[in-house]
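Quick heads-up: it's one chain on its own, the form predicted alone, in structure tokens.
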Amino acid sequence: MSPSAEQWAAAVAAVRSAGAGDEVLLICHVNPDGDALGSMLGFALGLRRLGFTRIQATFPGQFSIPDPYAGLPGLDLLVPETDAYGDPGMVMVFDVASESRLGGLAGRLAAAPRSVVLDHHASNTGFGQVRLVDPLAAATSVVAEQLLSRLDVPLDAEIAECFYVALATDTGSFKFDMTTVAVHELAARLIATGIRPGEISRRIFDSKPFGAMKLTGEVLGRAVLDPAAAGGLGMVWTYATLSDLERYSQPPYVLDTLIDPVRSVAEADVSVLVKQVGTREWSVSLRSKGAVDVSGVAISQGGGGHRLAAGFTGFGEPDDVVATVRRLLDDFLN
């Protein structure tokens, strides 16, 4: 269910009850994507417009900003988790479905006198004092924009660019099923501030190093089609290793959008990308074209997500991980 009027009111009250001089810490998930960074930084800029002067934004793990997001407004507010406020007066969490995705920052949330969670994952576990979780929202930035509106913060070009990047990222450039009339109406309001969507899209989606292109070709070349999987609806999968990244001198984030060409295979409803993150440890991305709910597979393995897009951490070899996905898909469909 979408947030109730009482939940919106509680979130507005929580923000307004914090003093302008209070330390406010905004947190998104480890290895942040466009929606996590965009919704968090856009809201942080909104807090600055409200008069807050002590604002930090952060995320757990290695402090590295993917090149496509290196030009986002509000990056001056971003700090490594080691430099984040130790005892903030308010914590706000963006695009995080489970406290486990907060890593070492989870303690800040638990200790904060005020906390607000903004998210759009149906698998959200219900943490934080005030929860604005809307599974019907195409991106967390939709929720963030609605809260800023209730706080009477008008959109400006900097806030709008952050939210537009978030919205475009999680809708796949406005082509996924969650792209509704409301999504296009929000995009229109964001563009009306003067941002340049063509330039943003080129930066976010259409600019890759040559090495990343070569890496993509190799990973796609080892893809496997399993027509009998997912109850005969078909599954296509591939994997990428740390050695692949090293061979082409590429950072891990270049793999984030690799699931898109995999999911384009006509003979498969389900697509799987298995990305190595450690010794026998893999980040698993799942996508569905609509016939299969992949969130059940992810949640059963300690992950989360939506019906059409989900993920979890798997262990073993790629074949082992995919065999588990195949078995679970068959179990859920029978």
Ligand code: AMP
Contents of the next structure:
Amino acid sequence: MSPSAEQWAAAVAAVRSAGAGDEVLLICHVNPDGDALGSMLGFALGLRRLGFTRIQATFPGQFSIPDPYAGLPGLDLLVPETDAYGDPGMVMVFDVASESRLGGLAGRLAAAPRSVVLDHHASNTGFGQVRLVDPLAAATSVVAEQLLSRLDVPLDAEIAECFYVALATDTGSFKFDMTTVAVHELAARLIATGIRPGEISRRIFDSKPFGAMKLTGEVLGRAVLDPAAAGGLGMVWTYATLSDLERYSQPPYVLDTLIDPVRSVAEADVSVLVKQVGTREWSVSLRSKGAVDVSGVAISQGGGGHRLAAGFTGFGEPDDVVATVRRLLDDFLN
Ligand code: AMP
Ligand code: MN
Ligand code: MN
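So that was the form predicted alone. Now I'd like the form predicted together with this ligand, please.
Once more the chain from above appears, this time first in line as the rest of the complex follows.
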């Protein structure tokens, strides 16, 4: 269900009732992607246009910005979790499906006198005072842009660049099923501010260090095709370890888009990328071409996501994690 008229009105009222001098803390999910950072920073810039003077944007965990997003407008508002306002007058949350994705910042949300949650995950667990959760939105930036519009903040090129990056990443460069007429209409309005889609796309999709390309080659080289998995629909999987990253001197974010070549395998409906994040701890990306709802698998393991793209944290060795996914797929299909 998309947000109701009452929920939109409550969100507008929450922002309007905060004083321009109040501390506003914006938070997106751990290990932020283009939508998390883009929707949050675009909205932060909108708040600045509204006259707010004390704005911080942050996310939990290690404070590193993936290179493709290092040029985003509004980055001057970004602070590490440890520097974030301790007792903000308003908290706004972006692209976060469950409170666990807020890490150590969940307490800020709970204690805030005003809170607004903007999201588009069908698996959103329902937290925060005002909830703008639209599972039909292609990206959280779609929701953020609508709220700015209801606050009478016009789009400018800086806000538009943030929202465009968010929209382009979450639609896989306008390729996924969620790429509706409304998505293209929003993209058109964003581009009309003067931003350069070609330049932005090159930066966020088509630019990677040489070492990342070599690492990709090695990780793809060890992929396994399991035609019998997912009730015969097929599954393809591979994994990347911390020592792989170290060997090629690459930061973890280079693995964020590695699921894309894996999911292009024609013989498999389901694709899985198992990325090491710690000792016997793995961040698991799941994709489906449509026959299987992978969010069910992710949610059953404490993760979340969408029908065709989901993730969770797994434990053990990559073989164990994949065996669990294989078993759950069979359970869900039976
Ligand atoms: P990823 O595979 O990391 O690109 O994530 C795909 C989708 O699953 C995104 O919508 C994420 O928000 C969601 N997701 C990934 N990992 C988790 C997790 N541990 N908990 C909840 N949602 C997740
Ligand atoms: Mn995200
Ligand atoms: Mn998103």
